[in-house]
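Below you'll find only one chain, the form predicted alone, shown as structure tokens.
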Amino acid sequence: MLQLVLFNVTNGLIIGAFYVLMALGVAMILNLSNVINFAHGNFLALGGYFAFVLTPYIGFWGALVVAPPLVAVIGYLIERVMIRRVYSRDPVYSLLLTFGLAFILQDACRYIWGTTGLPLTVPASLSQGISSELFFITGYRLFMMAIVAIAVIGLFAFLRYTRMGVRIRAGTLDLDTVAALGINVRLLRSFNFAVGIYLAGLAGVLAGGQIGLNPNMGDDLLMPAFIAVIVGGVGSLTGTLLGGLLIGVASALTTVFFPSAQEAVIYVIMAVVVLIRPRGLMGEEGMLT
């Protein structure tokens, strides 16, 4: 029993981490742009078969370091000829407008790469078990999580250390401010709109290395990682992070004991912790108002 615990933990660690990196990302241009990016999922994706492409070429080492730049790439160009032109307008807009995003992207990783699932290829050294004991511990799941950790760490790190980062949280605050003190107000979207694809780009390579590619690999995670934003409070990426560590051990716990209450039991706790915090974990008051 205690190793049928410690595999679920274990899996709900991998899971959190997937909600995690997707919902820093969904976060990041939520707090700044308040823009609900409903194709987030979908540059997870794309990001998985960029590196794919690439592996061949490069390897994995390689794909792992170029693919999610590139996402970012597309992310940033998107951004620049679409998504800044609804900023003005009700978030209605957005919300249709990435939603629709999300159908071509979709669409067009069909009819690139096929409907059938492919395998990225992992270094054989990470494919092995650390135990006997332990054999669902593969070096890869280990990996995984170390990248998350520094891909976290380099984040927060940016956000409070680099003269970039600082802008894009004083934004977050009151951007009219940040405007009014003669910063470019739209290159700064644009660039925060990026790091945010960029943390899908790199969910999506790691992903890929885990459970394969599919056009549609980044819905799975899509929603629990908005849950995640809510569970943890808008406008505050610690709370994000928290949040999709709680949803994801919650749902992987849920299964050794309720398998059937799996999915559901990531929305009682946001319906929980609405009651009972409207403004969720770590999250601000009034920052969509």
Second form
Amino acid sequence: MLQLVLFNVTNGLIIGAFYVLMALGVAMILNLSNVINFAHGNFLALGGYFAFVLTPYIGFWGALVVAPPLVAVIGYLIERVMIRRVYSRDPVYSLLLTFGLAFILQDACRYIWGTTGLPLTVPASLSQGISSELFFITGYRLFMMAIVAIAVIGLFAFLRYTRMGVRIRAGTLDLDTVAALGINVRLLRSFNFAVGIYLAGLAGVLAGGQIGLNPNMGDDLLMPAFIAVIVGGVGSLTGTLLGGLLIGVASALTTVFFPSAQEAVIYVIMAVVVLIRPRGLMGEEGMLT
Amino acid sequence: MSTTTIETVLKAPTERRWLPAAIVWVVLLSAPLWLPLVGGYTALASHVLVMGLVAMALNFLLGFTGVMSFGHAAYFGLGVYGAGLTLRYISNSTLLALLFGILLGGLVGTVLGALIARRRGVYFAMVTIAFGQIFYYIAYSWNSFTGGYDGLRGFSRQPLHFGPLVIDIQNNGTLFYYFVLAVFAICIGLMAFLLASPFGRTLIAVRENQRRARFLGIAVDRHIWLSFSISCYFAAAAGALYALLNNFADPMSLHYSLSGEIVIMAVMGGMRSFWGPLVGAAVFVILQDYISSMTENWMSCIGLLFVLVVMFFPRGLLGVLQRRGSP
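Counterpart to the form predicted alone, namely the form predicted together with its partner chain:
All chains and molecules follow, beginning with the one already shown.
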């Protein structure tokens, strides 16, 4: 029993780590640009497929380094060409735009790489189990956790200690004032968008190594990412981080006792949070509520 | 949003309002006569009516209260399942199925609306999407009751009995079309009545300026909640009709991608006009029907349609006409 619980908690932390990477990107874009990025899961898939294409040439490690920035560049271009134009309009338009983009990106992945799943090979050194007792803790899973942890710490350090990061945080609180202080808000938003997409691309490479690639691979992560943002509280990235881990572990633990309710439990958590604490666990009072 | 002046808000309902309505009703009533001539079929017309109803229900919220729900497929889908489950397990009365479908979607919308109505802007949209997906997962995983991934089958609409009079909407597609049209007419009539009432005027005040409305003593949260609930009952009615049309309940009718399609219908038709969403639904349904029979990559085409409407056509079909009509 203990082993089963431990197994599921490990699973939950790993799933939660993916929720966190997705949710942080969604939250950054939502906080600064007021855009809900429906295409986020498709950028994740794009990251996985880019890694698949690059691996034969530069190996898994090379792909891990190169693929996410490539996805971020695509995200940046899309922001420059399309999403930027709807910032000043009613939010319904940005929603519809990213919604349409999600359709197009998914269909493009299907067209180029096919509907059937593709494997992303990870180095043999990563794919063994640590011990026979704890067979489920493979090196790859530990590695994923480590990368996610590094990415999250890196993101928080970037937001705290760099000039650009401080501007992004300031813009989250009051974009008009930031603009009035002479900061190029358009550039800030583009850059912020690219960072969010980078996180999705990174999650895509990591997820590809674990579960393989298919055009819909990001779809199952999109809704939990939204819920992580709602549970954690809009405006707070720390809250999003906690929210993602919370729903990941909660859904994994539910699998032990009620396997059929593993999807339902994250919605229950969301409903309870919205009911008791409408701004989310760590949400700022008055932000977007 | 846009800056509608007080004059246009107040003048709109009186000025030549009967003309668009008359055109719409003549076209809808005569549809079974001319449809075969242009290569259409009655089931497609019924489909247009159903999607038109749900798009107009959404627009009650989006266009006339100024609140953006991206989760309306949930209440539409609850209507679908409410009607389907009634026919499958409870009774073989079409009207009862319609009623239970409306009640299921509407009541759930009323309860959830109380939670959702205090949110604003994109956050409102995000919460509506996430709450909406709950029912998708329930329908998807409750295999023994809802049929799970494969959907609910094993029911069909039944003829209507009014005393000695029997209307066979089960086998006669044209009669069923008129049945859908009748329900559609009742719903649209109610909607128009509500919008013309002081309550509807208040909703428009909320849409135009929430802060000012609050200063005038209007309970903004409560009005948004009421509008959301009303909109859910109409969406559920459309859903129930959809179940009767297909004799099938599909879990995809609860999925958020359908919510997005409903929003694009409303926006494409023109969310500031009463009939816009119906026009948008007609264009969308017919395009979808046509494109999906032409190419495997219909998803890209639909996605491209979304992008093009947003980038180049944000006012919608009727929005453009309206602007040209009024100097």
